[in-house]
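One chain follows as structure tokens, the form predicted on its own.
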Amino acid sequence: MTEILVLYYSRNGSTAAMARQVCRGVESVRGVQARLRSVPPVAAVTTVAAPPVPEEGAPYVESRDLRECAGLILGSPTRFGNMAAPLKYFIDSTSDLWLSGALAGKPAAVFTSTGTLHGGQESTLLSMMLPLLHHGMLLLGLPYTEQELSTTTAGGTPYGASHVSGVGAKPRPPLKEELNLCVALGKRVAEVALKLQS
């Protein structure tokens, strides 16, 4: 079975909800399954070590998850127009994979969630692509053949799926168009991974 790694960080649940929809898209392609993983939070000062397995949500990613995947889809909330520190911290630890070329030639895509409409969705998606290019991955976005790109009034870009969660203690759940674009992104990476394997 071909596996696509869907790797994300989520603080308030919006990016996690998107990741689950991306997985639905991956698994809509016959012969492909999603491997859902997350990264642990980081702090400037560590007072207590985090448990090796999260209490809820997807298991934490391991280096072997990247080695074994046929494709990678990264998700992160936006932090000042960039990916969140926990995801960047993990990516910064993948030098061994870069040296061995373990990810070279595999398809990849990105998705994000922001608090506001102009909160840096596109810059976050583009910044998430940079380390994937260094790893030699083949980047995929969303083509305008996906109707929701032209009709959405919230998230959705050709660089990857996105969601506007709103500002406040209770994030707004993704809209139908945003969810459809998450599914489309997962499906696209899965289809390309199968083509590359054959």
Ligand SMILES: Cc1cc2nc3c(=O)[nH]c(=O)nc-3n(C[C@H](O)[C@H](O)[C@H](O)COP(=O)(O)O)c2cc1C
The other form holds:
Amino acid sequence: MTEILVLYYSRNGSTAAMARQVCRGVESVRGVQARLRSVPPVAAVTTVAAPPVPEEGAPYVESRDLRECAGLILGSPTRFGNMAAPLKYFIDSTSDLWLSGALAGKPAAVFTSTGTLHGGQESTLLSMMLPLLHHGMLLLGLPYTEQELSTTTAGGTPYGASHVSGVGAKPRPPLKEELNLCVALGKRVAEVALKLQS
Ligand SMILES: Cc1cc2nc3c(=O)[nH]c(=O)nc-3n(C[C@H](O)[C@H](O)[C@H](O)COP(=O)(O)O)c2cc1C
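Could the form predicted together with the named molecule be shown next, to go alongside the form predicted on its own?
Now the full complex is given, and it begins with the chain already shown.
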């Protein structure tokens, strides 16, 4: 079975909700399975060691997840127009995979959630692509043949799927268009991974 790694960080649940839809898209392709993983939070000063298994959400990623999967879809909340530190911290630990070229030639895509509509979705998505290019991955976005890319008034970009959670006390769940574009992204990476393998 071909597997696609859907790897995310999420503090308040929005990026996690997107990740589940991306997995649905991956698994809509016959012969492809999604492997959902997260990264632990980081702190400037470590007071207690984090448990090896998170209390909620997907298991934490291991290096072998990246090696074993045929493609990667990376998700992060926007933090000051950039990816969140826990995800960057994990990526910075992948030098061994870079040295061995373990990810070179595999398809990859990215998704993000922001608080505001113009709060840096594209810059975050592009920032997430940079290390993937260094790893030699083949980056995929969303094509405008996805009708909802043209009609959405919230998230959804050609650089990857996105969502606007709002700035209220309660995050706004992803809208139909935002969810469908997450599914489309997962499906696209799964289809390309299968083609590259055959
Ligand atoms: C430190 C910090 C920086 C943030 N920076 C931005 C930003 O630059 N633009 C934006 O629109 N939202 C920003 N946000 C809001 C988050 O991106 C938004 O709430 C997102 O939906 C959170 O995703 P999550 O529920 O997966 O944690 C920031 C939040 C935090 C905590």
